[in-house]
Each structure stands twice: as C-alpha cells, then as structure tokens.
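Have a look below at one chain only, the form predicted alone, in structure tokens format.
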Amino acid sequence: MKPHVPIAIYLSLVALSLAKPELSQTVATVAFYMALGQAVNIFVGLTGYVNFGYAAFIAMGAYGLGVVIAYFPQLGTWTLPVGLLLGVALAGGLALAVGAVALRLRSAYFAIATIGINEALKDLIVGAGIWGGSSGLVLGYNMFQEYGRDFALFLSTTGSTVLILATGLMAVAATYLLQSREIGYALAAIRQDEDAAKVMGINPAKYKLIAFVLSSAFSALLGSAAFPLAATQVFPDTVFKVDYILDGLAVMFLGGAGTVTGAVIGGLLYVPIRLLLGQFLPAYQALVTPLLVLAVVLAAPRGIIGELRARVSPKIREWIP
C-alpha cells in the first residue's frame, strides 16, 4: 500500500500554488477540507470513534500562533515557529486531558462526552477575557510590524497555504505509517472489536490517545494557517465553529474512511459541491454537509476509495492506499 496518490495530489497543489499565485486562496481552501479530511480520518477513521471536538484544536492552534505574535513582538520572525509550536503544544494538551478521561468510554458516549469541549473552552475564553475575549486577536499591525510589509503579505497569502499543503503531506505521511505498523494493526482490531482486542493483549486506551494526540496536532497547524496567516485575525465565534467537525466528517465519508487518500479525494470533490451550491443555491449551502453524509452513508458506507478498493482486484488493490 503505497500513498502514491495523495503524495502527488499534494505536490500539485503546491507547484500550483507557486507557479499562480492568484490561485493561491482556491488552493488553500481545498487543501484545508482535504488536511482536515485526513486530522478527523486519523483518529475516526483509523478507530472508528466519532469525535466531536475538533473545533477546540482548531482554536488551540490559532490562539497558539495568535498569543505570541500579539503579545511576544520582541521575538521577530521567531514568532512564526515558537508560535506553531505553541499551539501544537496546547492542542495536544488539550487532546490528551480530554483523552485520559474521555476515551475510557465507549462510541456514542465518548462522542456524547466531545460535544461540550468546543462551547466550554469557547465560554471559558471569553468570560474569563483570555487571548482578548470577545474581542479575539487582530494580528495585521502586529505582522507588519514583526515581519515587515512584503513577508506578512507572502505569509498571509503564498505562506499559509504552503503551510496547510505541508501539514496535509505530513498527515499523508502519518495515516501511511501508522497502517503499516503495529500501531495500525492494533487500531484495525479496536475498531472491530475491542472487547477482542484487549483478549489479544492490546492496550486500547493507549493506542486510542495516540491517535487522538496526533489528529489534534495536524488540526492544530490548520487552526494556525487558516486564522492567524491566511485572516490575520482570530476571533472566537471564528475559530470555535462547529461546521468543521461536520465538514471533517463528510470529507472523510466521501472519500473513505480509514483509507490514505480517502479524505484527499473527499476534499478534491466537496470544495467545488460548496462552491456549486453557494453559487447558484445559496439559501442551500448549510444542506449539503449532512446531506452529504447522509448519501454516502446510503449508497456507498465504505465511501468512494473503500468501494473502489472492494470492487478491484486484489493486485490492483495495494496500490490503492
């Protein structure tokens, strides 16, 4: 099984990102539905739990970011890394106070038990006034300031679709690792049947928060890319957005769930259905998501990579990740 497929994709996008520049914002919105295909894939593809708290990472990311170029301006450019590292940090902390307690339940109650994580750190943040509050963050003064006028407008432009681009190979790379190791195998039999699995030795809850910790990671560096880069800005009724999840969920179902590039597909064909319906429907747009969902769930549950995978033959299958 090889992530032939997903890798080219990518590295087209980023040629064409690169040779049109004034493609650059259609680019870096199909390559954020397809990155948070993959972030949600890992771990409720992978194991087959429904997480419902992807916003929270999302947020985490931005305010990680958006913290230290608002308040830290004596750092410069440095800002950029401390600042991606620092959200990573909180979205992974995040994930894995949440997961110990969390992920000792089971499927529709461990969803039950996400729900709350979005609003509660969405209240929290803003009653307290942390970040700003209410007020969120406003980032352009700051960046021109830190990074000077023409390397803020490249970031915000150029930079921060190259950086939702990378953090799509790097999630590429980590669903293809985690498959073709132990770690995949354990995952495979969690999700069907980890009552069976624990009988074979395996430590669900460790496997679990593994997986969980990661997709919080890659859905972290879109939170950067996407509010603090690409808007300059970060506001929480923005960032703490439930359509997200929705949207992450249906990428994944389109495409495949559990496959390597099952969510790069997804993206690649749910990015033009938006923009066809908010076009020409636009009263409609908020439909298509469960709509969506709902349709590949009916017609073809293993969504359109797992049917392709089914439906070939066992040689033509391992080359279809």
Contents of the next structure:
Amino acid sequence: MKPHVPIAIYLSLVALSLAKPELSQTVATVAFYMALGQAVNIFVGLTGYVNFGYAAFIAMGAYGLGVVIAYFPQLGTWTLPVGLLLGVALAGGLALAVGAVALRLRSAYFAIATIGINEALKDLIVGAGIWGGSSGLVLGYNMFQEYGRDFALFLSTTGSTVLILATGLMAVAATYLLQSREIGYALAAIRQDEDAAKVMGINPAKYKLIAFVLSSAFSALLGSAAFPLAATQVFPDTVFKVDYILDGLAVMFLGGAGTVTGAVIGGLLYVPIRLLLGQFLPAYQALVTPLLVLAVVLAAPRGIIGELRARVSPKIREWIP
Amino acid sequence: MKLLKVENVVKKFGGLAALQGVSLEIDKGEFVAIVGPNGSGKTTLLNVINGVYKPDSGRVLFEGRDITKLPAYARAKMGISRAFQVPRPFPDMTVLDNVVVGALFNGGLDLQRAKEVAREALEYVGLGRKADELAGRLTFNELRLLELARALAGRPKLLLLDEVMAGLNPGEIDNMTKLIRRVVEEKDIAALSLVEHRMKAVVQLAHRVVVMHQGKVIAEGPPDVALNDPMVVEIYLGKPWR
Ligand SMILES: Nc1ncnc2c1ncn2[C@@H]1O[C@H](COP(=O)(O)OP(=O)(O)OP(=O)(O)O)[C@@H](O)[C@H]1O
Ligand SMILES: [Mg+2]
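Next up, can you give the form predicted together with its partner chain of this protein, since the form predicted alone came first?
Once more the chain from above appears, this time first in line as the rest of the complex follows.
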C-alpha cells in the first residue's frame, strides 16, 4: 500500500489555500467534506457499524474551543491549543462512554442507540442553559482580544482552512496506519464476520472502540475549525445537525468505504455533484444527499475507488489504497 | 492434568435440551472423534468448549483452569482453534490474509512472523498457489482447506474440527484424511473431530471415539469397541461398524 496519492492531493490543497487566500473559502468547503468522509470512514467504513451521532462529536469540538475562547480569555493565544485539546477530549470521552456501553450491541441496534445522542446533548445545552444555551457563543470580540486582530482574521480564513486540511491529512494517515497494522486485520475480520472473528481470538469491542474514539477525535477537530474558528460563533442549531452524518456517508460511499483514498476522491466530487444536482432539482435540495447515497450504494456498492481497485492489476492497486 | 475437561454440561435452547449432561476429557496430543447423527448436539458441544455458548450448567476446564465464563476470543488466545462446519472465510480478504488473522490473534504472533507462519500453513494444506486470491473466490474444497490452514496457523493446543469432510468428494476426503493424519502425527496438538456418519477415514485416525445421541454420550472407547456397542449399532439402523 502506498498512500502517496491521497497525501499529495491534501498537500496540493494546502498549497492552494496558502497561495490563493481568495480561494480559501471554497477549498475549506470541499476539504470539510473530504475530511468528514475520512473521519466517518475510520469508524463506519472500517468496522461496518453506523453511528448517527457524528453531529455530537462535531459539536463537542465546536464547544470545546468555543468555551475556552469565551470563558478563559486570560489564556491569550493559548486558548487555541487548549480549546482544540478540550474539544478532542470531550468528543473522545463521549465516544468512550457511548462506545463502552453501546458497542456491545450488534450493528443495527448500535445505530439506533446513537440516534438519541445528538438530541440528548442539544437538549441538555439548551435546556440547562449551559455554554450560552440557546443563544450560543459569539466569539469575535474575544478572538480579537486573545489573538490580536490580524491573527484572528487569519485564523478565521486561511487558518481554519489549513486546520481542516490538516485534520483530513491526519485522518488519511490514521486510516493508512490502521489498515497496515494488526488492528486493520482485526477490523476487516470484524466487518466481514464478527462471530468468526471472535472465535479467532479477536475481541471486537476493543477494536471497534479504538476506531470509534479515533473517528470522534477527527470529527471534533473539524467542528473546532468550522465553527469557532471559521464562523467565530457556535450555535446549537448549526452544530447539532443530523446532515453531517448523511454528508459523511455520502462522501465515504461515493469514494469507497473502507479504503484510504475513497473519501478524498468522494469529497472532491461531492460538492460539485451537489451543486449540479441542486440546479436541476432546486426544490429538492434536501433530497439530493440521500438519493446520491442510495444511487451509489445500489449501482456501485464499493464506490469509485473500491470498483477501481477490483479492476486494476495488483501493481496499480498498491497506489490506490 | 487433562488438557480439556468438560463436566456435566447442560445447554438448552428454549424447551430443547441440546446437551443433557455431557462430560468429556482429552489428553495432550490425543485425537478424539465424536460420532453422532444429525442434531445429536456435536456442534453445540464444540460451541460450549470454545465459548460461543455459555452452558446452562456444568463446567469447562482447559489446562486445569475453569474457562466456563471466558469469552470465545480469550479461549482462542489460550490455544483453542476451530474449523467451522460451514466454512466461514473473510471473503473480501486474500487467502493469505485470512490465515494471517489466525496467526495474529489466535496464535498471538507479531505481524511479520504471522505472515511467515500463514504462508507455511497454506503450503502445508496445499493452498500455497492461492495465497493472493480473494477467499470469496475459492471452491468449497479449498474453503475447507483454508479453514484448516487458518486453525493451524493459530498454533493451537486443542484443534476443534467440525465435520471437515462434509460436502467433499471421495478424492478430496482422501486428501483431507491424509492431511489430518499428518497433523496428528507431526504436530503436538490434541484434536477433537466431529463426524456425522461413521466415516471410516476419520474414525480410524482417532485414538478414542465418543458417540453422542440426543444430547448425551452413549458410548466411548477405542473405535472398534465404541462403534460396535449394541446401542450404537441400533441407532445406526442396526448396521454394525465395518
Ligand atoms: N442456536 C440454536 N438455537 C436453537 N436451537 C439450536 C441452536 N443450535 C442448535 N440447536 C438445536 O440443538 C440440537 C443440536 O444441534 P447441533 O447443531 O449441536 O447438532 P449436530 O450434532 O452438530 O448436528 P449436525 O449434524 O446437524 O451438525 C438440534 O436439535 C438443533 O436444532
Ligand atoms: Mg453440527
């Protein structure tokens, strides 16, 4: 397996967003879906389990950084690393807690169990009025204070784009490393026949939990980049959106579930496809993503990269892991 | 100390008692065949031994340790390997990778060593040429051989074989018999082999035969003795063995 292609694509996008700041917004949108698909792939693609709670992970990332910027201005520039870490810790802790209980369930039951997480957390924040409650966190003023005007502006434009790209790149590396090590064999076995895997000495709960926590951490970084950093605000209604899991699944299936390169290609295509389909079916915007997922799953269940891998010689296959 | 000890195991499915107080012992290096008609509880017993099912009562001891409550993966790590009655390959993995899984997790090897051991195991069963093919593309006979290679790569102390001859043609049965004989003679492992019919090929390899019927052990001993037991003869439609 050679991970050069997906890494090269990510590095080109980093170069593009640094060289042409005016394109930063577009790159950020595309990269967000690429990275989201990659994060979703690490759990859903590698284990075959579906988690509907991704919005909660994204929200934990958004609130983690948002809360530190809003309530700890004395930390100055340190709010950035501390906030990112807090977001990852909140999402990872949530994944650990949910996973330790619910990952003992079989896939369909697990999926159902995760549906409630988004709503429960959102209701908690809004209902109990914590972290700004329903009026959210508005961070522009604090960011100017903590980072200085120029750096704050940089962070909310190119800076957040680069963080999204870096997250995607780390997720690519993680997918690649997982696949080429022991745990990759365990996850592939679990995905294909969990009972047989168990009889062969694999503890499914352990490996599923590792993938779940990793996947949650990358989702949290995306939440930090897209909301407090780029939008300079965190609102419960925008961070707790079920759409994210649909987008992530669409990108993953389009490119190829369980592959390293799939989400990269799927993400690059997803935004243009949505724009195009949206123009032809303007009244049915909300239907575009689910229909796309359905069409891909029916027509090419292995996705673009999966189908390619099945058709090319082993030598070329090495290059599109 | 016995390698495996099954004590008075009872396993019920709803109203049906699939195992009604089964006891069994296996020594290190011993090859035991369990013979019994369809539905007599053979596979259920295997499932209780390797942890797929927990018994309703009774105990399972491995190397003197009570493993009745241990999950299947922990028992695999202690040295119990299994070939399934209906082959269960990981179809989207290569044949080699299937066996690597056995070597890694059942055998507790590191990845590099696991790959070596997996290759050896494939050569051993005669599947070396198929190493890089996807397991989903194998013929039924090859799947049976893959099951055996995967179990052997786990370097078991106890090998559980569930009707590994079922569905094979005479030539393939012959090949499998030779393989199992080699395993018994060359490798220092105990094996428990399930046989539906009194298939001579397998039964003759056994040091000891245990006959099951309706969830109970009804006879036990060297092949000739156990299979010519009057009750066993009656169950098999009055036909004496041989
Ligand atoms: N998971 C299960 N749920 C319900 N009943 C079961 C289950 N597994 C086995 N049984 C029943 O228990 C009895 C023993 O089945 P078992 O599979 O152990 O028999 P066997 O000796 O392996 O026979 P076969 O030749 O069919 O493999 C049968 O009546 C079977 O229908
Ligand atoms: Mg059976």
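Here the rigid core means the biggest group of C-alpha atoms that line up within 1.5 Å when the two forms are laid on top of each other. Numbering follows the first chain given and starts at 1. Computed from a predicted model, the values in this text were never measured in an experiment.
Per-residue C-alpha change between these two forms, L277, threshold 2 Å, rigid core fit: Yes; L277 is a residue whose C-alpha shifts (by 2 Å or more) between these two forms when the cores are overlaid.
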